[in-house]
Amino acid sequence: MKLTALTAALALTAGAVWAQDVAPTDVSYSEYGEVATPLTAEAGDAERGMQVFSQRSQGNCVACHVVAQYPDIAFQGEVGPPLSGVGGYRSAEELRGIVANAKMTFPDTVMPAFYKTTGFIRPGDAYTGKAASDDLPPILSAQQIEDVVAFLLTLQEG
């Protein structure tokens, strides 16, 4: 009994470290900006991905991109490249890099950069005319990252 109890306690411990989300900072991006390795350890879930994607309030990719698949979204922008189908010709590698961080694939791009805290110089502190002294929080979280990539990946042609 209580090799169990010892086991199952090893073995929560384990799940947790390995649950861990990959920090913004800690992400590792390909020489053409694809991510290999997913940011959780949650596989992304394309129902939650469609309201960041669709919500002003969160992602609001919408503002720019459209969806022909989802012509009840209000509003949907021309200023980033049409999705529609988009995971028919891309991977969830790079996807994932692109959502993350799309200058890395894209550098003249101005799709924001949705998981990334440092390194910006526009971004400043307040009204002081001066750049944030500290890191600034991701836009969005590893988990809708994730979500997201498990949306687009279900826009196919046909």
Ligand code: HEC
Contents of the next structure:
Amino acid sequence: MKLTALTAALALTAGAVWAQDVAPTDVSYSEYGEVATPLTAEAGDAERGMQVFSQRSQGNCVACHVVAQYPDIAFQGEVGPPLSGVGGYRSAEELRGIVANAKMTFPDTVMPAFYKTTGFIRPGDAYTGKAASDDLPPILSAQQIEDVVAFLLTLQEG
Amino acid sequence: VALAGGADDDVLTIDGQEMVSKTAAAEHMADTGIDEVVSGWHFRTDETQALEMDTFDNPAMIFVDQAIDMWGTVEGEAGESCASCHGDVDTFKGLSTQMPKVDADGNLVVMEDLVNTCRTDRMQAEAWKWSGGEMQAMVSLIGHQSLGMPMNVAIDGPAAPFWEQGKEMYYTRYGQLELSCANCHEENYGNYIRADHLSQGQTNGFPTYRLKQAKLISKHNRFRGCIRDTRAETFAEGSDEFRALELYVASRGNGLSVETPAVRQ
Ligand code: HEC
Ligand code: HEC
Ligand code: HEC
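Alt. form predicted in complex with this ligand, vs. the form predicted alone above:
And the full complex, kicking off with our chain again.
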């Protein structure tokens, strides 16, 4: 999303619909993998982000990560590092980049890219085992990325 | 990677016979970072483990018994049974330790291929479905004849190109999640991924009885499931790709005892 486009839209239709979400193919990563510009106009919602984090049908981040302050989330995995304090040492820009495409921050990481639509080997149609159609949607929407980033920023333990 | 849960230190015996369920990795594993290969049994709960230790408790043995019946049953136009040509099934003792193998025509074949060739060409009966109950029961019966014997598949000579193909697949990051077999079973065995305790993904216990599905699971069915879970388009059971992958994965377990039929959650 170009800042000029955003402000132009704002000036024209103040209070109404914001500029469109940043498309997965338009996300701009810094040299270290950060994404400075939010993917949506609407600010992230940490409550919803917690759902994205824990629900199997959404991000299912707990498959790989422990968040100690939420013991009620069952079966927290250990493939990735615990994230209980990640909001204390990572910025929103870093977190947005890691969730959108962690390989920009950690080359070759096992962590999947959640806001990426191209460059896959034998992409499937979700968990059906069948081939994906051409316009493969990202695993998470722009808003879900912003929501989960907002949630991660609340994790300040340890 | 820290092995948080890791493999346990229990000893696997089946009807009192000790299995080799952990052993030094084969030479070809040198660049994998794995120096000890470990049976999937070591990553399961005590309750699940116990079911495999006594063939009377093993829920898969019902299917092995059914296969004994099928072994002696005449089917097909030729009027033959497995028994009429092969006598006792224990003549296949040791065969499973060498599977997959390259046949006289230069094709890589797995146990299901051998069984179906006899069904169609020699019995003139219908081929069994790859992951169907009959086929997997028969593969289990034949595998069970090698119980306790070390896996020993050949990877050189005519097997070499198939092995290379399988190895390449093992390290390919398939699907929208971009995960390879190695990402889960080489880099992360011992770790939990959500509720699942990751093992090394060995095949020495196959066909395995899955408590969740209450039936025998073929190797190719397991491969399909794992690839599907990466949000990928899978390969078909019985495809050449899965034959090659089966050879490569089996070779990673060379030295481990055949545990067929193993019990998993
Ligand atoms: C399949 C495993 C897996 C899944 C699923 C996964 N991650 Fe990760 N994640 C990792 C690994 C492994 C790392 C460590 C990075 C590396 O490879 O060095 C990591 C790193 C991170 C980091 C950086 C931690 C730090 O200390 O800097 C954040 C933040 C993170 N993940 C958030 C998430 C979120 C949010 C989701 C879900 C939307 C998620 N992860 C899903 C495996 C995973
Ligand atoms: C009419 C005879 C006949 C019948 C019936 C028959 N087979 Fe065979 N089978 C053979 C012959 C011949 C071979 C090839 C032997 C060889 O390659 O040395 C063979 C090979 C095999 C092999 C491969 C052995 C090896 O060492 O590679 C397996 C496994 C096998 N049969 C299983 C079965 C099963 C299971 C059945 C019944 C469903 C069956 N056969 C029925 C004749 C028969
Ligand atoms: C996203 C993680 C993941 C990936 C990628 C993956 N698997 Fe698995 N696999 C699992 C889980 C979870 C299980 C069940 C627990 C266990 O035994 O590890 C499993 C089980 C297995 C088993 C059964 C082991 C036993 O002892 O019962 C085999 C064999 C296997 N996988 C092979 C493969 C192969 C081959 C590939 C690549 C084509 C692969 N897996 C990719 C997660 C994965």
